[in-house]
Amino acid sequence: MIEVVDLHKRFNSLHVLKGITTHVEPGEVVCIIGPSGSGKSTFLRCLNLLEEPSAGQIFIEGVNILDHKNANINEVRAEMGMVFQRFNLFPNMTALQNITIGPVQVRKLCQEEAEERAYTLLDKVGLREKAHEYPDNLSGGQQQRVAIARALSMHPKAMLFDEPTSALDPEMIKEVLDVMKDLAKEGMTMVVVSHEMGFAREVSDRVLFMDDGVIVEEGPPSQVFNHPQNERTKSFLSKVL
């Protein structure tokens, strides 16, 4: 589904990404660990191009989406859902609003067809009592859970989850993670870095770790926890697990 070709990125002088190549099958989770600084995060948004590579090429069901003559940014963007740490709900909307804003000014959905979806989805998420609250009202684990829900919300053939519980308190983070491990029991293509070690071991399909902007090792979670190849991959999980 997700091809990744070579992929640089440099900001100026600093050269964060430095020919990374992999791929995500349909139905896939994939899981990205790795040290701060290594890349991680930007080469999560490069895939939906909220980051422009300097080089490489990234395909998405064999478009390449670098093509920017033949490929639409935006029509990229709907289906390549993506879930930030830090939440980024509209204050100034309810939940309801928050989830319902994509589907009709993007998707162009009817209000009362959008609606009927977001309730949906926040029965998907456990949240369907806090509809009408705006997210101040919210704890930081239900903000998250709406983004969930409103990335949902565009019907994306794949979901990218940037450290999406580093911004919640302790108690609040198994409240996201186990609608993280509802999507990827439900089939959902999923691209995850994250800090969450039981959570890449447990769902996860493969792991990746990167480090200095390459991937230096990858493989299914028992091989990459329990039989890491690489120096550096062993050093990291001694460390983090």
Second form
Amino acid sequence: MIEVVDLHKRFNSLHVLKGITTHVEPGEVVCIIGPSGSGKSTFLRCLNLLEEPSAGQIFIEGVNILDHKNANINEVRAEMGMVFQRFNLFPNMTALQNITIGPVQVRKLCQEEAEERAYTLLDKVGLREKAHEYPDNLSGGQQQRVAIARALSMHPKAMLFDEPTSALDPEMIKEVLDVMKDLAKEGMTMVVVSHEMGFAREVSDRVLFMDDGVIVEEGPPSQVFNHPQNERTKSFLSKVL
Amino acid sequence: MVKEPPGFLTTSLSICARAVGLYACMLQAGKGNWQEHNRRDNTGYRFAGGEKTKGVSKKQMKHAKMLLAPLVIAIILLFAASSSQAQEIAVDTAGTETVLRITSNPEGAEVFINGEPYDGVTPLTIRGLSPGKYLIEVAKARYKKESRNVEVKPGENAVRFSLAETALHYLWKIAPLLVLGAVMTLFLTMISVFNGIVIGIFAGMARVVPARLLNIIAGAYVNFFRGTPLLVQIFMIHFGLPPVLGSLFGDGNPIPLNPFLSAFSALSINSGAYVAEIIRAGIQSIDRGQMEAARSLGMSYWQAMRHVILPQAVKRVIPPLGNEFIAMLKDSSLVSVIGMEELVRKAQVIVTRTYRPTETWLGVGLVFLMMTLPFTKIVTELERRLKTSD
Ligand SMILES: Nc1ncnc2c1ncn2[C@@H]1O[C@H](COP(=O)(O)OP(=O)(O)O)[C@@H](O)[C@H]1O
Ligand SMILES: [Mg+2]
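For comparison with the form predicted on its own, would you give the structure of this protein in the form predicted together with its partner chain?
All chains and molecules follow, beginning with the one already shown.
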């Protein structure tokens, strides 16, 4: 479903992604792990073009999204739900409005239908009663669950998570991971950058270990976690596990 | 001036003589005053002169009518005996009479001679003073007391006082003019800042949108008008533009701009540059993640701006816009140099007329303060609320 071929990203002289090649199958849950600064976020952001790749190709359902003749950048993004480390909810809107704004503005849904669907999504993340709260009045875990509902509101083909729990207090991590597990069970295609090794081990189909702009090792979680092949993977895992 | 108190026996005699003399004087004075009155009227002299003589003749001739002469003499005798003033009354032996005229602008001031209140208000003619030095003071409510040492010589003497209003009364009197100027200043500022906001929204947006050419043009505008003195900008428009306009749209002769137009344009364009910077800062103060979240939903740049960024930026922009309004309220005074009749210009005109710069400029300062203070309070309150809501 997602195919990445020799992806490079440079910030001026800084070479951050040095040739990433991988693929994500429909319904697959891929976890990306790796040390800070290794380029995980940059890679994820390239997938929905929040960063423009310097070289390489990205195909989504066979369409080269870097070919501006074929792909409308806004449509590409609408098909990829993104969840940020710091939630990035719109503070000027209620939880409900955060979830309806995309469908109404981008998909041109009428307000009633968008709200109906928004309530369904709020049920899914267990926050129907917070529909009319502003983000400032929600806890971190609640905010992140609203953010997931917001991303889902566009009916994306895949969901990208950039360290969704690392800005949360420990007691709130579980409620967010539970929502993500439910999504995985429903068959959502997911790419998750996370330091939650438990989640990666339990939920993911495949783990990518990134270091210094390249994928050093990849494979099923049991293999990567239990029998890492690469020295760098071993040393990283020994620090985090 | 006061003669040595004479011996008891001679006193009554001399008083009698003086009283008779005074009576004769009054008759004469009456005639003279009337003549003087007519003369002054004919020459178109200030009517105050006429009024003065009328006042004098009324006060001092009332009891000197011929029919009542004996009674009057008796009264004057009594009066002269009891009043120290009577002692000052002297008849010049040479026949020329000593007259002191005290006038003041405005009239109606009480008169004090050597600290003693004198019966009557200005304009006042005092006859029969013995020549010498006198301390003359005039006082009137709401005016500053004036005093002067006067050397009274035989013959005609005139002292003219020009009373200055007390500071408070002066300010009260010029207040309507200042308020008029303040209204103009307020109007000028409101229109200019409104225009400035319209210009500034476009220029500020033009600085942040992903369009290189717009960034450069808007940047040049903002930097030019923030980096040059407002006074120079006013001169550029008011004096620099007419020749250009003339050669572009006229016969080559400069097309003069009226001060209103120049003032409004200069202040609006200047304000636009500052507002642009406020708008730019407001937009850029919104967390990058907001734009990214909006774009990740598939919104276009403009949709994200309109629904996500600008509504948040507006809140943050309002307090600095309030400050810009306050700054413009003060800076608008610069257009006085091209003759725009706002508060400062009004004050300059007032000062050239009244010669009272101290109170006038203090008043102008207070009027400015009264205008800025409420806005300062409002801005502080807005900033406080913004802080708690963030
Ligand atoms: N917008 C940017 N401009 C310049 N350098 C950046 C930018 N974004 C990320 N980087 C750099 O790219 C490198 C990788 O960053 P990132 O992808 O965020 O790593 P990770 O998410 O794995 O911690 C870091 O060195 C970071 O400083
Ligand atoms: Mg990161």
